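Given next, in structure tokens, is a single chain: the form predicted alone.
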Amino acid sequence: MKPFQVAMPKTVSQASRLQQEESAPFLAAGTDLLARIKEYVTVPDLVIDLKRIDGFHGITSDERGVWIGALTSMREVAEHAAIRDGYPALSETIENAATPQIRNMATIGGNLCQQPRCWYLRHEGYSCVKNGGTGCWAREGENEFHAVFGNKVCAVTHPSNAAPVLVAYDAVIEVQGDGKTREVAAEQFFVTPEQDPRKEVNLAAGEMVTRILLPGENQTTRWGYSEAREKQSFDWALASVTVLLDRGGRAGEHRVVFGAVSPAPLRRKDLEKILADGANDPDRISQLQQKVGEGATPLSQNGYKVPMLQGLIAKAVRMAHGQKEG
């Protein structure tokens, strides 16, 4: 690993004056980028510690809804009142994400802000068109673990788990610069290769995540979460789909989302419109499992992953509907 130094600023101005003057990346706890520099994919000389700056930390309620700082560990999101009995899809989403050692340390914001786990990408032998360089490795390569969905130009896939969830619930994200601070719903968020290949989410240089708010207007009690891994100890998810109904205890309001098969999650309007036009019945299920392929351009080790999402979203609906699986 080659040897950097860290500057700990103590307000977002500094930090993002800073960033842009010198290029450095943000260190949130560090648990995705100090790996990337040992892996020597970013080398840095400069990076920007965040964790001097007040107001990053903490879960707060106004009458818009919850507020969760950026710098907030995954572990407190996932035990705090607000949000086991609030958004208890966020809640039970995080707890299924990595190690405890790993909860304890990593925050929401950097969470978010990860970058995808491709391992050509993550290579100092391969240039991609993520990173600086043309074309797609994982597109005629080792494909296995990547989107099924957006996957033309570039087939890397979203490491978030809590990402899904937050677009579910309309989440909202704010964002401050240099003396300015802006509000970006999770949805317009997450930014796909067709957007701009070198970018994962919407932060310009100097930017970084101070909160995020989960609006009051979208709890609901009739949620379901399911992911797929590879293998049940700390992994990353093949798949997953969050279901949300009746948000807000309006009728008819859903909301389906993917994660773990497109470079940004994943909104399906269409199967929400399928949840909406009638009741939970097996066939309402079928019509369900034969549309989420619909889109999809497997590649040639990842095909698995469409009818995976067809037995995940079966079982979230499920899940939604009260039922137990078994």
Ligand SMILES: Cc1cc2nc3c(=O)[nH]c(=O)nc-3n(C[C@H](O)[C@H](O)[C@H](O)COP(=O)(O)OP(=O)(O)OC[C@H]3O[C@@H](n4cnc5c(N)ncnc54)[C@H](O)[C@@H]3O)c2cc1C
Given for the second form:
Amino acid sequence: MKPFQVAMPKTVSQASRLQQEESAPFLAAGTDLLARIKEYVTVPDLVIDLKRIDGFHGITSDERGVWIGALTSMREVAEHAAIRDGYPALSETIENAATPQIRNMATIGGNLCQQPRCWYLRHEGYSCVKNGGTGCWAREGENEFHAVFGNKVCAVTHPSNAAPVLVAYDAVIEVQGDGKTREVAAEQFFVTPEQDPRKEVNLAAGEMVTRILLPGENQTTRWGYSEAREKQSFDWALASVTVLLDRGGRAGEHRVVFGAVSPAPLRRKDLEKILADGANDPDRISQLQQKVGEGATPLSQNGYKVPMLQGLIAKAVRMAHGQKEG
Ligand SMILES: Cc1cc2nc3c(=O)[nH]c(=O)nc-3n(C[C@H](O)[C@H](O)[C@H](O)COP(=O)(O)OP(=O)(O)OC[C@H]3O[C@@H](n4cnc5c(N)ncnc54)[C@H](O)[C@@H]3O)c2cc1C
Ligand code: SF4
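Other form of same protein, the form predicted in complex with the ligand, not the form predicted alone:
And the full complex, kicking off with our chain again.
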């Protein structure tokens, strides 16, 4: 690892200005950033530690819903009563992620802004469209864990477990830069390679995630979350499906969002429509399963993700309807 300095600003403005002047990365718990630094994938002279900044740790509620500070640990988010009771799919997905040790340390802001796990991107010897070069090694190379949707320019999958669930709840990401605050809908926060191959999230220079709002109006007790991974721990999801039914008690107000199969969380309005058309009779589930693969462009080694999604969507829909898996 190349030695680097650590700055510890106490305000968002200081951190933001420093980031713009020095092009230095923000550091939260470091479970992603420090691994990249150790592997010489990111080689900064300076990192900007956000942990001394007040006000972005913890979970509070107001008339708009539940606010999660970006520096709150994944474990605290998953275990908090307001999340468990009001947004249980978020607790569930976080409890499936990484390992207990990582969930204890890692922050929810860092989870949303972590870099993708493509092994070419994370090897100092490769350059591709994502890090300033051209082309995509994974398209013709080793692509077992890569994207099956939206993979033409770059085939990374978004690695965050929380991201697709936040999209399903229509969460709002609060972003602050030097003196400016803006709110971005979660669905617009994650950037596709077609929009900008160099970015995964909608943050300008100097901007950081400060809080996440889970709107009160989108709570529902009718939810399902299912995912598949090779190992139960110390791994990433291969595919996930989040299903929310009748959000806020509004009949037909459903969400279906896929995770880990595309560069950004993938909302499937076509499947939401099928769900809105009726109950979860066996025919409807097989209709959903037939449509799951529409738009998919599997690569040489990752075609298994489509039948995997067919199984996951059936499980998530049954769960949302309160049925136990037989
Ligand atoms: C073995 C292993 C398994 C894993 N499995 C999973 C999994 O199954 N699911 C999953 O979701 N994740 C998984 N992860 C990833 C892990 O969840 C992330 O590393 C972690 O959430 C990052 O949070 P952090 O606070 O450590 O971020 P850091 O490492 O400090 O930062 C990560 C990135 O985000 C940026 N950043 C951090 N905070 C902010 C902010 N507030 N605003 C703007 N930018 C910011 C940093 O500059 C950096 O580029 C796994 C990690 C490991 C090592
Ligand atoms: S999938 Fe994306 S990050 Fe990986 S090699 Fe291709 S362009 Fe680069």
